[in-house]
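Here we start with a single chain on its own, the form predicted alone, put down as structure tokens.
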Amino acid sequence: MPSKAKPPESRPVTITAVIDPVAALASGALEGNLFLYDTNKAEGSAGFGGTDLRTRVRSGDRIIWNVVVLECETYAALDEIVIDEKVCTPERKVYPNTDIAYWTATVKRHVTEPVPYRLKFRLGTVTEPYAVSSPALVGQAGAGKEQR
């Protein structure tokens, strides 16, 4: 009797936004002051260290977004994630007994085309969020892995 292939197990994929809020506030922009990374390079993610991160995901993967601040004396937080809700629905959560927030979502379906999303950050005492729209979720590569 032929064995049935087991579907791949879902796994957490962490996306970390390293931000220099002092430089972003001084320049008025996130470009050059925001560095995105994820934990899925072995599966083919690309674009590390800038705002053009391409995170390789598959249906069922749990994504966790968090923020690391280079200047701890200046407030910075991920305020909102705007993405196609057919793909995933990000939810803000807080670590127990702290005020440290993170965002999480589960990929709802197979991704065939890149799914861009928008990250909105609160910096310092500025009321309008700083945003970047260049990261994306991408599906599994067909024959080879996407290179950047």
Second form
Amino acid sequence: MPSKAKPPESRPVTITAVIDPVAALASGALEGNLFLYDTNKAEGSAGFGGTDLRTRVRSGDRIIWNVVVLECETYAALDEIVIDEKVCTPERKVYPNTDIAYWTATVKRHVTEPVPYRLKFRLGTVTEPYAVSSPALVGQAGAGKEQR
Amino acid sequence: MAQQQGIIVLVDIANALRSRTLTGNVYLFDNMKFLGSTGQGTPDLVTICPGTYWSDGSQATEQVLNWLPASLGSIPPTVPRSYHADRAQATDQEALEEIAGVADRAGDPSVDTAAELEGLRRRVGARARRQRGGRAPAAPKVLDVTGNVVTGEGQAYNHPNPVITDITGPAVEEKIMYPAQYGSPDMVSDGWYWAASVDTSRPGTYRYTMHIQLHELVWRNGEPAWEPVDYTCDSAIKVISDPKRNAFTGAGLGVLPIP
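Having seen the form predicted alone, could you now give me the structure of the form predicted together with the partner chain?
Shown next: the complete complex, the earlier chain at its head.
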């Protein structure tokens, strides 16, 4: 009988910021022009398509943040992620042999209360970053009940 | 010149393959929010198509729609278009260069040549076969979502971009839009893209269906292969009789307003 045991799921949780940089620059705000998604919908992530994404994570999960622009002629990049260092320490990396950056972090501990974080973007040639503080990492529903 | 509209089709491929449907796993965007498109970033986008005349009353050209599929959670489309091919070549090259070192050390009894070769095999990574009928430019070498090689089963891999294979539905049957696939020197779309001209003389909301092919990496006897999987998802266009206008000036064609 074939074994049901699957190799450990190593797929990282990717959080993608879809951004309309032209509209954000024109209106001076990210609200309405930033759409956050992640790849963990099956685990119960919520708030897709807005700025208050709730990404469901477990201790040990690897998270990747990247950016997709709706208008490829305008520069947009994730400049900084500010989050409680006890939960994770995001690090800027580049895809090998490119200067295209992504941010990555490993969830250090079991998350009970939602952990909000701040995403800072650089748009166009504007020196001041555009930021949102509404997304958060959230833990498993029914805290304490470990699903194994 | 026709006003060009872009419709971005962002697919959560991993979740679509898991749930065997595109329903709930597609997010749509266009660049016509300022003219009244609704549902940006949701599966329920309605793309606005303004009328056949400019705001000064002169006759406008037809509306043109372009579709651009993208994959959520993959290496983003901002990397160079040849990125997969370049990484495949670079990783092969690195492994080839190391072969010399392994050969030099092979005579040394304290060196475990078998382990070194195994290490080399991991550096080269896995190569997937392509199934007949698959249309995506699925690269043979399997990369992960950070651009490194995948060496074995159970590792997370980067999905090739979704491919639109057809556009059908009421909007096409009722001759509101005329979609077709075009060849293009624009490498953002791998040389192919779907576009349609819209008959803007008949106002109304018309639904259409996108036929989208995803690729799944299937392992058989330790050998990976890209298998095409076909799904569909719906969207709509809304043709209105309002005039077209220039997004910068709010007016039609003609002289630019003096500030």
